[in-house]
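One chain comes next, on its own, written out as structure tokens in the form predicted alone.
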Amino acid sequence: MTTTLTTRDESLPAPYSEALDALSVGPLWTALHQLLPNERVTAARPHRWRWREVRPQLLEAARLVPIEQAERRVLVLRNPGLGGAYAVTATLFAGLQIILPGEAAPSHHHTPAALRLVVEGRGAYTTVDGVKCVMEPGDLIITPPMRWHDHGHEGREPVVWLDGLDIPLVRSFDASWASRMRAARPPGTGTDSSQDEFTAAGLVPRRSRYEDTGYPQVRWPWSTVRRALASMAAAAPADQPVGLCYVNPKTGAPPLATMGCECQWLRPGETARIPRRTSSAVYQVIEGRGESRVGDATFAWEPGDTLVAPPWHAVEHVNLAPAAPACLFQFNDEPAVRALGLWREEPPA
């Protein structure tokens, strides 16, 4: 959302204020404080956003939009605080996308980064640089910047899932731009690097078999993050939080430039706290009931939810459940502020 700045001092005289106008000068006394505000702030509102009321919307456009149209079916998540930009916060956009059985997406390459979380369904794959990429629920899927991809569904029910992209940080760089479509066409092989190469931690490929574009993972399947969960929780001491974050395994920076990812795991009853920081997540509740504390709001969440954490807003999430665990997966803009020299975080309490 762009803020209307203060540009002339009325204490000046108008034919004053009018040369100045003319020339496309203006005076920074008059906008000082709202360009560099005394406190931290952002317009961007926590939310949640409940699939129970989001889903039959979804189900909905799949009814009345064909892919040919659409190209890419997706209901965008809007933050109420931005003024109806489609964005989630200053710098993210979020996204929950549908195809149907049958349907294939088109095809194009993007300067946005993305990422793909399967919140619903089964059949659906995602191919990146000709590289298939199946979909499975909980699995995460990036899409590096200017990569080819496309979408296409050979199972029989609805595939569901959520889009992170960069787009309102690239858009104010004035570099967002994406290729005409062209049909999809088939991947080039019929798995990816996950499934062969990277299944195991601390294990890589002296010689990998994909081509090397600088990502060598781009799927990180739910069945192999969630036992790597269960297996640290299993472990740790009850006063320690069980988080994992997912990383390029080459390099072990995260997959994307601009983005992280994380997965948080809650034991039954058990409460995380995180401190205020300079960057905004989007949290997607994969699995368990609970409630979180974005700020001063309060959120009660289940399966397929979505919640935002604006920039420097504390958040708490509570597993609410008396003997299961919650697992909330989160994107984010770290990457992008810790490269911008922007990041910090409050100190422990």
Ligand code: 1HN
The other form holds:
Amino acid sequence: MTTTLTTRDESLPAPYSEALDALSVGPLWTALHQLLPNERVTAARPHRWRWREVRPQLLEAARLVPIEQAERRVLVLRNPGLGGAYAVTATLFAGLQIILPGEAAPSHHHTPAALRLVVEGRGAYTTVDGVKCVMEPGDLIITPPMRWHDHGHEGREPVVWLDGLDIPLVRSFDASWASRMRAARPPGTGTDSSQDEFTAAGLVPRRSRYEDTGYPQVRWPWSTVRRALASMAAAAPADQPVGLCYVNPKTGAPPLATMGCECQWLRPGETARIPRRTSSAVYQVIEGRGESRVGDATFAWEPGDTLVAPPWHAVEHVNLAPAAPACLFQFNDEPAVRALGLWREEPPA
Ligand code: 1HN
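Could the form predicted in complex with this ligand be shown next, to go alongside the form predicted alone?
Every component of the complex follows; first up is the chain already shown.
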């Protein structure tokens, strides 16, 4: 929250307040109910960024700003309620990154955790600790804290992805740090473990060929996720929602300690109701057309659009297409909220 606290009690003699200020001491009683409001409050607002409006500005950034200068060519999704902060919610960062054929974004590592969800284009890749992760539309790639990563592009069209990071949360601990950039080295592998060691649910390799970093899987191809969702949708009764959580396949834990990822499949005409939660979430439309209610706001959406649900806002997604499914990816701060003992969910109505 960006609001300034009331730290002076105007009913007290001025010299007393001045004496407190001089001692770096302040009264709690003027600020108590701002520190601990009786209602759950957030300055973050529900919002939608339209792909068809932001996409031209990304292409313009690619024209105006050389990758050598930008290092990461990202347009940041700034929550209109957060006073211009580079934050989509109090804890999460979201941005759209564009890379052109032949470009290379240099290697670095940092304390915040990051994830990418590919929005458009083929031929780019991210290298995570030497592991080459091909980026195709809908793919999820994580770069856990302190893992070296860079981006390259061997294709023929611009590639755009959504970056999700826990930077605002990490900054609240004064723990944000990054290495200096260095030129990317060629990837040490031709592929990532989702292509050979983790190709089927419920099976893990006895012995991995990949370096043991604690993150056995760093890429979740959309082709795999979509097939799993479609199978589930074909079998599930109409009144049961179809969603999958991305997990570390060796532990079942969320892919990152602070951020969770899920994908929801909405059958034609289907509505998914998500109760109020103390976590916040960013939704990315992978396919389909529909409408979402976030608190009191309603947003129509189509592929490429991004929506944000601040904490304690009920969410309702509707697939408005008569025949086609819709797929919504989300990343959220649920693992961080749970780890701090702050997780609450209102029972569904
Ligand atoms: C970062 O390192 C990347 O590596 C993307 O692609 C977005 C946003 C804020 C801080 C670091 C990347 C970022 C970022």
